[in-house]
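As structure tokens, one chain now follows by itself in the form predicted alone.
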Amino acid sequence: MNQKFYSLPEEKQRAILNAGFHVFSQNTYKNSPMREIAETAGISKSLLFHYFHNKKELYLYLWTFCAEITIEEMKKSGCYQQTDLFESMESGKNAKLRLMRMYPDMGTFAVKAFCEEDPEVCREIRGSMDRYIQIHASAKLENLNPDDFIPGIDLKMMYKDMYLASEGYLWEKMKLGNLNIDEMERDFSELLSFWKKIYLKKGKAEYHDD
């Protein structure tokens, strides 16, 4: 990538990072033409080629963007600090849905990049997003106190089931072209309430209900 692309007014830099969330969000990776791109950007396509040099080039940058901005703003939020976990997912749910508002298709894209099947990047996707779990998950789980918990539990196990349960999700609902924010901010409410019932003590539980 050319460095004359965080030179750009921020503005400018969102206009085309949310032009690529969107094409790309909307298509296969093969079928997202860089044209379109820059045209929802308002831009050249030869602009476009000068920031980013070719397509692997920009889908690869917004998936790295997506990630590291998911995390640095999750550490803003200080959900990584948090020894409550309901709280911490609380604060992780609303610094994403933050992040939604402020790039539409980025929740959309996401799902779809992890789920692209095109040699050309599906490797190095999916290799990034393993790491970026274990380093989310390693954060949320190292400051658990397991008293909190129902005995016996298996605090990774309960964590990858919430997770997954967190993807299934977002899946459905992009199939269904429904990613309404609002929407997945009321859902994600009752889901978090639902854990604490299945997960927490007793007393712990009825505390959060509080």
Contents of the next structure:
There are 2 protein chains.
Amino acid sequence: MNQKFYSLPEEKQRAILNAGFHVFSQNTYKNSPMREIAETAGISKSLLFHYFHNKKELYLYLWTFCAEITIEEMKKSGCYQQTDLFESMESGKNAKLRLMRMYPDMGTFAVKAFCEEDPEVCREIRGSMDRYIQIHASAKLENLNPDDFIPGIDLKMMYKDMYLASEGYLWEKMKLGNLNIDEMERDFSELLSFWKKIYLKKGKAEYHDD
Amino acid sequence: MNQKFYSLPEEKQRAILNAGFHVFSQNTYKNSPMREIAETAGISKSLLFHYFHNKKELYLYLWTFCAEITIEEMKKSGCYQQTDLFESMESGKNAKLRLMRMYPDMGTFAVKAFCEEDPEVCREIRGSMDRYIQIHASAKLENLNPDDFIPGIDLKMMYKDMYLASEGYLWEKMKLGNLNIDEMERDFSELLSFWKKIYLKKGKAEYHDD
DNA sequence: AATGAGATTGACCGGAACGGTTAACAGGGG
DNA sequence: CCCCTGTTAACCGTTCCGGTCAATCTCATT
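Now that the form predicted alone has been shown, please provide the structure of the form predicted together with the DNA.
What follows is the entire complex, opening with the chain shown before.
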């Protein structure tokens, strides 16, 4: 790719990346026209080809960019160091929402790229896929103190429930487009405090309930 | 559309519909080539055009087919008459899984069609959209007897949690493709019985636990 | 074996759109 | 005045688009 891309004003860089995320997330690799990406970004096709020499290069750039910024943001959020499960979920979710605010279609793009089967790109995608596998909380779960939670609860199922509901919420909003991040933040906190109230042993629940 | 389509052997009909669902769910309306649909269905492009006179007709047929069969299957499952919330969720989920087994890409297609903005079809889609709005359980919730559940629980939040987790699960599986319906059935029952154990008042929980 | 009706296809149409190139333009600084 | 950088319109050959149609192939009925 052309290094000059980086000297573009940030908002223009973002416009181009987002245009790519958008079109590639809506269509197969092969059926995603460069013209459409350029139009969405508000630049001419020629200029797009000036920064990214061909379609494949743009696609793969988007893929690695997406992997890197996601990992970076997740680390920065500190959700991996957190010991409290709910705190960790909260910071993880905050990171996701922050990413979503900057690059609304990046998540969908990642999922789609993950499943892309076009021989022109799928080898490269699968090759660097390990950079994107989620470090799930399975390890974290073993560090939980069962005494903090209501007696007899299946902690693995509890986490599964919370994880799936979070994903379900994200998906539910995403699929209808036009996402309002602030609203999502509120809804998420509401869910979290609901779970705390349900799952935590009495007396522990109020602990974090600002 | 050509009525002869209906006299095709059922499995061939399904192959064609599924091919349509697949391609249209992966691409925008405009970027979905008829050739690709025909290829996926294992027939020639000419034959596809023999049954559906043009692209728009096929697309809109898929849309109404999807709405009708979904409503039919949901009604048939009896999930709307059920008085027990968990029973109702179970039969609703069974209906969804049955549909998913027959038409794996129909759900994704519906979501995408729902958001389609191409002027060639979006008017018609939005016009008949009311056929597809979910009759949510909000009304049902008011009939619940709070005494059946653990004291002090927010029933609306409880339902939201369960609904979102179900959607999240479906989405989680769908996005990675290659869905194993039997496994999904098992996972779902597991989730349901977990919720029963958590949310139902002690003594009520074992009631339905075959 | 010949016939005729449907099912199914390959070859074809004009024109649009593809990925990609290039020559030219705009405009600000020296 | 010219160079430099960012930007684009116009263009390239090629492929693919939605859609048509005449020619097959299939096969039950004579």
